[in-house]
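Given as structure tokens, the chain that follows is alone and in the form predicted alone.
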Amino acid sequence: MTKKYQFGIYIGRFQPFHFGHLQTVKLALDQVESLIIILGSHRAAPDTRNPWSSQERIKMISAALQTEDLQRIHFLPIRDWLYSDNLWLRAVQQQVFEITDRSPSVAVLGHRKDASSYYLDLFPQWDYIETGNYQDLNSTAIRQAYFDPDNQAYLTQIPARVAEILEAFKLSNRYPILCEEQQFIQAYQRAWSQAPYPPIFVTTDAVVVQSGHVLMVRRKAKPGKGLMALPGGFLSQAETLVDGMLRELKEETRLKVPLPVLRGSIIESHVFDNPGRSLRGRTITHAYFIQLKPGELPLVKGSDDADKAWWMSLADLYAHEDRIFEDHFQIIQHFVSKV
């Protein structure tokens, strides 16, 4: 039977993949020829959010589905781009158009549900199916029941291959990492519940430069406990922002820089402010580009809230993009990529 659509496109994060993702892609497939599954978050580092690497939530997809429907399904891994619309659809774009050949039988599957469903307006070239929103299911339930161990109640919402798969994942080594970092954010949340208004976070980050190499730590805590990061974290009260970064930036490296060259070399510095970039909840971090001279790499040691320091070449750094906590891979591209 010929249907009303070639393609259909169908964008989402999938974590993890629940009867209500089921729903939308049988509908799909009843009124297009392929559908185009666009997994977001690509290559995110995990945390109790993105979970799940885009391989396995295609298993996930894969093991829910049957053969002759997988046969008429593309799977699209898409990075986020938090901080540009215009780089995420460019991507989007250029990888839908080579699967569907610019075909003008394309449309849109999704439900608007909120703020965050904004995405479904960025595609007018191509029609909207509104797939509605199966028994109020929503993954962010799902996963604060998965990650505690005493909860069973997101069994019934997922399809039985699906649970197969999540039940195996209880015993890598992720899962109970991931168990004690909900719990931390919980708690964290918790003490902030009784502040009069809801609080908003602000921290620095320092993107250091040198001759071809970013200077990066390892985290000590949780949140993103073993994840790269930028030196960085919270403004004191009585210091000011330039002040605070340099603070971080020499209490986790040591870096052998004398603090008026590195003033000196401060050459940008933006706010980041995406209402989702942190886990514990609204935080503006204020990062500043500094370009240090070219030559030898200066002595740098892990210290306070860092176990490491150490530069990274940026080859490196895009090699290890899955390592990188919350936005700070982002951060340093929109720096990088101007010089």
The other form holds:
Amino acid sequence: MTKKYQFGIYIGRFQPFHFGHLQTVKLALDQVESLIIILGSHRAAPDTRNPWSSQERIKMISAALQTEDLQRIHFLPIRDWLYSDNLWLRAVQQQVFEITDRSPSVAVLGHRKDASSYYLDLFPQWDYIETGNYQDLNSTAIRQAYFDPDNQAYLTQIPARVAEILEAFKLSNRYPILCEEQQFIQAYQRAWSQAPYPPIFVTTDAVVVQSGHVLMVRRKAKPGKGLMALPGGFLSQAETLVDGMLRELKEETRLKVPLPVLRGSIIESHVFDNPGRSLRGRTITHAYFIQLKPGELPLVKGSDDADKAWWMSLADLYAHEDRIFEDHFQIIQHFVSKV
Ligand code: NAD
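After the form predicted alone, can we look at the form predicted in complex with ligand NAD?
The complete assembly is shown below, putting the previous chain first.
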């Protein structure tokens, strides 16, 4: 039977894949010959918003579908560019063109659920099919229930085969870590819930680069315990942004470079303000790019909120994007592409 479109495109995070997502895939398969499922946030470091890797999500989606349906599906994992929709669109277009060979018969399927669905309007070259909302299911509520070990409410909202995978995941060492992270974030948000207005936190981060290496730390505490990060932290009441950045840099890395040299090596600063960049709440960071002169890499040692500090080669950094906290990889990318 011929279909209305040659290709369909369905973009999502599917964290996890629920009955609303399944409904859309079925609707798509009725209307398109081949369906491209774009798994967004590919290689995001695991947290309670993006707990499962692209491979794990593909496994969930595949488990929920019949073999003959899967033969008509292409999975396309695509990473985020939090500060450039154009770079993200380029990646989507390039990878879609490789599959469709620029066929004009393409439709994007999705549901404009809220402001975060704005990306569905970025594809004027393709038709759009609005799927409508299925039973008000949403992944955030499902994850909240799932990472509360006493809550089984999510089980009726996901396909049985996905439930089996999620039950098995409960036995992994990542599950208790994510449960603890969720508790930490909920307690953090409760602590601020009595404020007259929702708080906006200000942090600073240091991107210190020397001869193809970036100074990184490993986080000692939640959230993101064990993940790699830039040295940085919350601004204190009585300090300037630069002073706060230098204080955190020294506290966390004990970088053996005199403060006047560090101050004099600041090339530029930039504000990173993606509203979803931190799960703790709205957090705006001012990042400073410090380029040190070539030579032997100065001594560093993790301390304070960091249990390790080290110089990481750019090659290793790019290879380990999926172990880097929040948007810190994107912050580094922003600066290192300039010199
Ligand atoms: P999602 O899994 O929450 O949703 C996927 C789709 O399913 C959406 O169209 C959503 O509206 C729909 N849906 C959800 N619940 C439904 C229900 N109950 N009934 C019917 N439909 C339902 O995924 P998402 O967060 O919207 O995924 C977008 C991805 O694109 C993310 O990974 C995001 O980071 C990425 N993105 C990246 C950039 C960038 O990097 N610049 C820009 C835009 C989007």
